[in-house]
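Below sits a lone chain in structure tokens, taken as the form predicted alone.
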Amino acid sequence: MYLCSVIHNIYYMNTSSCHLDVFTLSNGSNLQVDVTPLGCRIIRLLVHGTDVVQGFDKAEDYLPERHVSYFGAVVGRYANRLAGGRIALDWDIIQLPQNSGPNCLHGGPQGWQYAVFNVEESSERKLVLTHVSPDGDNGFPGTVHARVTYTLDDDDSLRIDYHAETDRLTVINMTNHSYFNLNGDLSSSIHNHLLQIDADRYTPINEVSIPLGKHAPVDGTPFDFRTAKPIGQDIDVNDPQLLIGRGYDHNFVLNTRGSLEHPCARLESPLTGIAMEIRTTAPGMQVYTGNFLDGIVGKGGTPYPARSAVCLETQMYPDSPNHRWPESTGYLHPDAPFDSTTIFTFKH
């Protein structure tokens, strides 16, 4: 299926001349998704024709050696960010490769991101895909059997299933990496979104985007989006926590603790009517709001200035492994596979 000289779960070291295929899922009415196997990338999502994430135009274009980026991806072996680039494991300390000044960020410059996935099943609204990840890859111990799926429903929800294995312990967060903008201009600003996220606490961070180890309240601070607010309120004022990532690039508790029942979060366009609410069986919920996008050009020679796109990454929480909180440990034992579940639900 995929025309270069490469084989299925190798990273691509010469992919200029590849051919990368794009699956469409369709519900048949309001909802388009489009994915590329490398790195299980959605590169367009289609709400009643109105594309609602920043990307390129072609496939190819998401290939390293034409842009570094993380648009639409799966990311792992271990989303956010690990401290230092170094877990323990079984008493041994592990060093990873640092890519975001001394941590390691997204597995490493080589992560899933640009891994080809196999296609396991494909139909009008479902995709399958896997990959395994093997011992050593990146530096992470153990081979990892992962598994990403798709699927679209009659309500206008996208869901998304991950599942991963592991022959000995090692560490696992997916995710996945979609800036969404609903303006309906992937070059606009998102400060007029709203965005409700059913959270009473987040992780204050470091001056290297590491949590402190404690949760702290949002109440009283600009991180209290309990009612929905403009995501631009609060953005700029003078409050350490927004000055050290230029914007929100911060870990929420949700308050939904694991279950789909309730949303854990919902975002809205006022200039398309376009909402989006989310449910997830993640205990966290990075929010980043585009701050360190510089203009990179996306689909139809679109630039993307920094806050044109909010990523909302449903997920363990950021350096789990080096933390132990008890509802989000970040660690994958041979004998607990890894699950979670994301449903992003459109409305118009």
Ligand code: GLA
Contents of the next structure:
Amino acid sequence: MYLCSVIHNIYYMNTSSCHLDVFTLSNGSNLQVDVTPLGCRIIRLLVHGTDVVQGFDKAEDYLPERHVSYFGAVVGRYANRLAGGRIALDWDIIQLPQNSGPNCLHGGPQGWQYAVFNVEESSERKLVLTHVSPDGDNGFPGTVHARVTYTLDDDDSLRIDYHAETDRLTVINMTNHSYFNLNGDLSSSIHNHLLQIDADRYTPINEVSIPLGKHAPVDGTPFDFRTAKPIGQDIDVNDPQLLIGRGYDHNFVLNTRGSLEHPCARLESPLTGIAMEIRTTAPGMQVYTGNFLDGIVGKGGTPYPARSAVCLETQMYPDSPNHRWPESTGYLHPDAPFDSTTIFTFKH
Ligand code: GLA
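Return the structure block for the form predicted in complex with the named molecule; the form predicted alone was the one displayed.
Now the complete complex, all chains and molecules, led by this one.
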């Protein structure tokens, strides 16, 4: 595995010959999480025995030669979009790969979802994974040392701590891109899921999904989730913002402002009664309702059609380095490491 990691980090060569480990974490009661070092991916998340994340059967199925996907991955170096694939660093304009229309999405075509992380520490309830992203990785300057820690707690929570350091000014945005479906049937529509988001504002986008730069009130719009409502309630109304991404694919400005004290969001399936509360130190959360899922076949031969999952990606706002948001700059400075924590707590 170490050799694969080195090869992958330097050359991004074909990794299909690698054996990928799977680490099973358990809190000894209702929660079990299986993680592979390939992209730090959560490949199974069992709540009372019910798997609530889409993905594939085996860790090797997540290799880019088999499937191009973000299922369960930690995305980086910059999660979501950078406009025109460009960032300004000091006086330089850096051109990054444009892998989503004109934009750089999720760190470029060989983002961290395909990097084989090193396993630093592994125990029943905790897994620590690290990755060295070299200077010039997917065009991003600076060598970044990244660390992801998964911890399970007694209260059925999964905690993810992200840490990153650089030797040179660069940009950073780390999140987990799990595709949640709490229905107990990973091919079923998530329109029935009740979603609540503690956000008075969101960041509207242009026609290529880049934030316009202003915060807009959710009040009186389909983006008002301040009281729990079914995801499907307003998703197909004739709203120009919803038409851009065929549903929700937007960043919410969280009222929790970096505090873990209160949940920023809650998701619940009325079918199973499984609920998930999210707490985060991140300023924003991208809500993506699986609009581009195309029936890709996953676990046990199950197809995943559009809107059969929802991703709740706690993070900096998309394209932050190209805007002036004090609470979300997206920059990583050599003297100021990046730290971010998100806790998913499950109830049944
Ligand atoms: C994010 C983006 C979406 C889409 C998915 C991956 O959530 O905002 O537009 O690219 O990732 O398919």
